[in-house]
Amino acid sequence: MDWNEDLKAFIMSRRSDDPLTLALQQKKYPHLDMKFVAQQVEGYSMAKDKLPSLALCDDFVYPPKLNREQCSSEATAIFKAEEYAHGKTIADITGGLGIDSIFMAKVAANVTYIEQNNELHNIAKHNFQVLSLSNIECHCTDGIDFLIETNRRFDLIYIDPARRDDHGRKVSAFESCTPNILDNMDLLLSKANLVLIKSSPMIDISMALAQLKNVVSTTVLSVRNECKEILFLCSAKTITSSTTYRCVNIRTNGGMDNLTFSRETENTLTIPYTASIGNYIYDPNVSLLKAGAFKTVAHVYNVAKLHRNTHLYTSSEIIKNFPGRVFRVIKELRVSAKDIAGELPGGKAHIIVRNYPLSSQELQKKLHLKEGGNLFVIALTKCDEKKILLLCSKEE
């Protein structure tokens, strides 16, 4: 990579252009690599949404596409920063593109970064060194070598596992990722104090539970709503007691939804059940779905589920700090598109399914909608096993 202030000002007055378009003019600038150009400004246009403070540094250098898919983004970089690398010093034993190692090195004493690709690990360098990010030490070796020769002993690592298998396929157990976690474990709690573990969020968290050792807390964590990643801290220490659940969901103007929660307490709830439609629906964000706090949300915000497989919650007086969408409902419907065309008719909706017969594609099919519009259907099944619709707004 031959970084240089001319090559900088090319790729910048060219941001605006197609990629594809750019890599396919490498005979009009022979003295330039297109591929590359084209690669910077691509990479740019995705770090804009993904990196937003990171785009702002004209320096920065982005590699390949399928690393800028695989790197975190930036607002998971911050909460992990923020949760766990306070003061730390810290090994980031897969590195990539160094999102993490970035913004952990704004709060931790250091951080060493390991990535075992050249191209991936100089241009990370390079990064953290426009980024004037002096406490960061970095290796180019593969990331468990690297923990089975050093003699040095880190209060945290923090790895992420490729999750693609020789073909190229998406994969998200841990033994069919790269490092094998579960192969590792041992060596990995011998090496820190704690370690954290970034994870698909395709992941079975039960069976991820039971093959892991001393997991303090188990996260799910979304992004506007989009579940992105489930984190599992394990500490060196033998844990006596069961792993926390924490859902959390950063939202789109910056604040968070947060709840904690026991498993053992999940189990144990009782709550209410009701067929009786409030003036509210309440739908829990995917982070709450995903940690499976069905219950235990119905009890912090004093709300009646629906239907023990309807994961919808009503309630009569609206419910503010909800983490999740709140609706409040206008009318039910009756299952009629000549019914439905007299109350929506621009013949736009947005459809929401839960425990219904139909899917949301079937039942807008049937119904002669459109996606759009300000109003929600939201087809669901209540406690007395009765089917109905209910057109519905969402509450800002």
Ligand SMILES: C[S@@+](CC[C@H](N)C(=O)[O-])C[C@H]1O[C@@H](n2cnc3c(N)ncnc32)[C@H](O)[C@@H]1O
Second form
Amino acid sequence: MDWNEDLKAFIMSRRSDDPLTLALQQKKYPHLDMKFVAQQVEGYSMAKDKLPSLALCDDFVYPPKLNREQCSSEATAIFKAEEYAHGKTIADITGGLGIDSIFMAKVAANVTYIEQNNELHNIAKHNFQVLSLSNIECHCTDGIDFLIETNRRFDLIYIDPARRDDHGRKVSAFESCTPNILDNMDLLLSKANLVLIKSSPMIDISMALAQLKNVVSTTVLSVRNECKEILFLCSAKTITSSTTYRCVNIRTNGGMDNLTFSRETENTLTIPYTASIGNYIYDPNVSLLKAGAFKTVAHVYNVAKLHRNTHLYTSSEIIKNFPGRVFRVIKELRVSAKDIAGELPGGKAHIIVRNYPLSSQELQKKLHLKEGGNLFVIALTKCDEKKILLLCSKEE
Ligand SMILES: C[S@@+](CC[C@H](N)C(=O)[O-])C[C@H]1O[C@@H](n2cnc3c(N)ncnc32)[C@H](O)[C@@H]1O
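Same protein, different condition: the form predicted alone was shown, now please give the form predicted together with the ligand.
Expanding to the full complex; the earlier chain stays at the top.
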């Protein structure tokens, strides 16, 4: 990579061009690598949303698409840095584009970045330099081999394995990722006090907990209510208690919803179930649902659950700060397109279906509704097994 001021100025002047058209202009600009230019323009466009503060750095270089897709977002990288990296010595053994290394380095004592892909390693190294992150040491090698050979011991090893199979398809189970964490668990735990493993939101958490060792905490991390990562923090010390679950959602305004629980407490809690709909309906964030905090959320926020298998809750008074969407109930609706047309003259609503025999598309068709507007139709089964429709508005 030959980065210089002229190349940078050219790329910046083309940021609003179509990357595909740019890539096809090699003849017009024989002195430039137009595939690289197109990669930068496309990378910048992705980074404005995924890596907003890094996109402000005009010298930041973007790798090919697959590596951009695989990198952590700025929001999740900042969360991990704040939670796990303060003052620590860190080895990021699957460094990639280095997004996690960058944000960890801002608060850590130092970061050892290791990446086996030469092109990606060189891009990350350049980016660390232009961001003036002098406490990152770079190694272009296999992260497992590096750990075998080093006599250093780190406070934290971070591993975000590549989750693609030989055909480029996405995989989630640890044994299908590279490097294979399960084969190397003892090595990882012998080289650091803590090992933080990032996994796919699709991973089966119970299976992962059965496969890993000494998992102190399991964090289900969402951004704007979309599950992005599941993080397993493992300790080099043998632990006697079971893992703590943390459900985190980073909101649009940067604020955070955070709920911590243990599986034992969740399993032994007795919570109220009700078939009587209160003034408000609560739909918990995906982090809580993925972690299975179904009873804990009812207990902590003092709301009643509508059915064992309907993960919606209700109360007569509004519960502020509920970690999820809150709806005000306007009325119960009959399952009749004619009645609904009377209630929704514009014929528009958002449909939410929970434990109901029809999918949202099927219900939308049956009720002759279009997606949109400000109102919500929530279809659900109550604990008396009655299936109902509620017309609701969303509380901001
Ligand atoms: C999911 S990406 C990491 C993204 C990174 N956390 C970021 O935010 O930019 C996984 C990376 O691990 C690298 N990798 C896979 N196996 C490796 C190994 N044994 N040693 C070093 N790097 C490896 C891949 O080349 C890929 O770039």
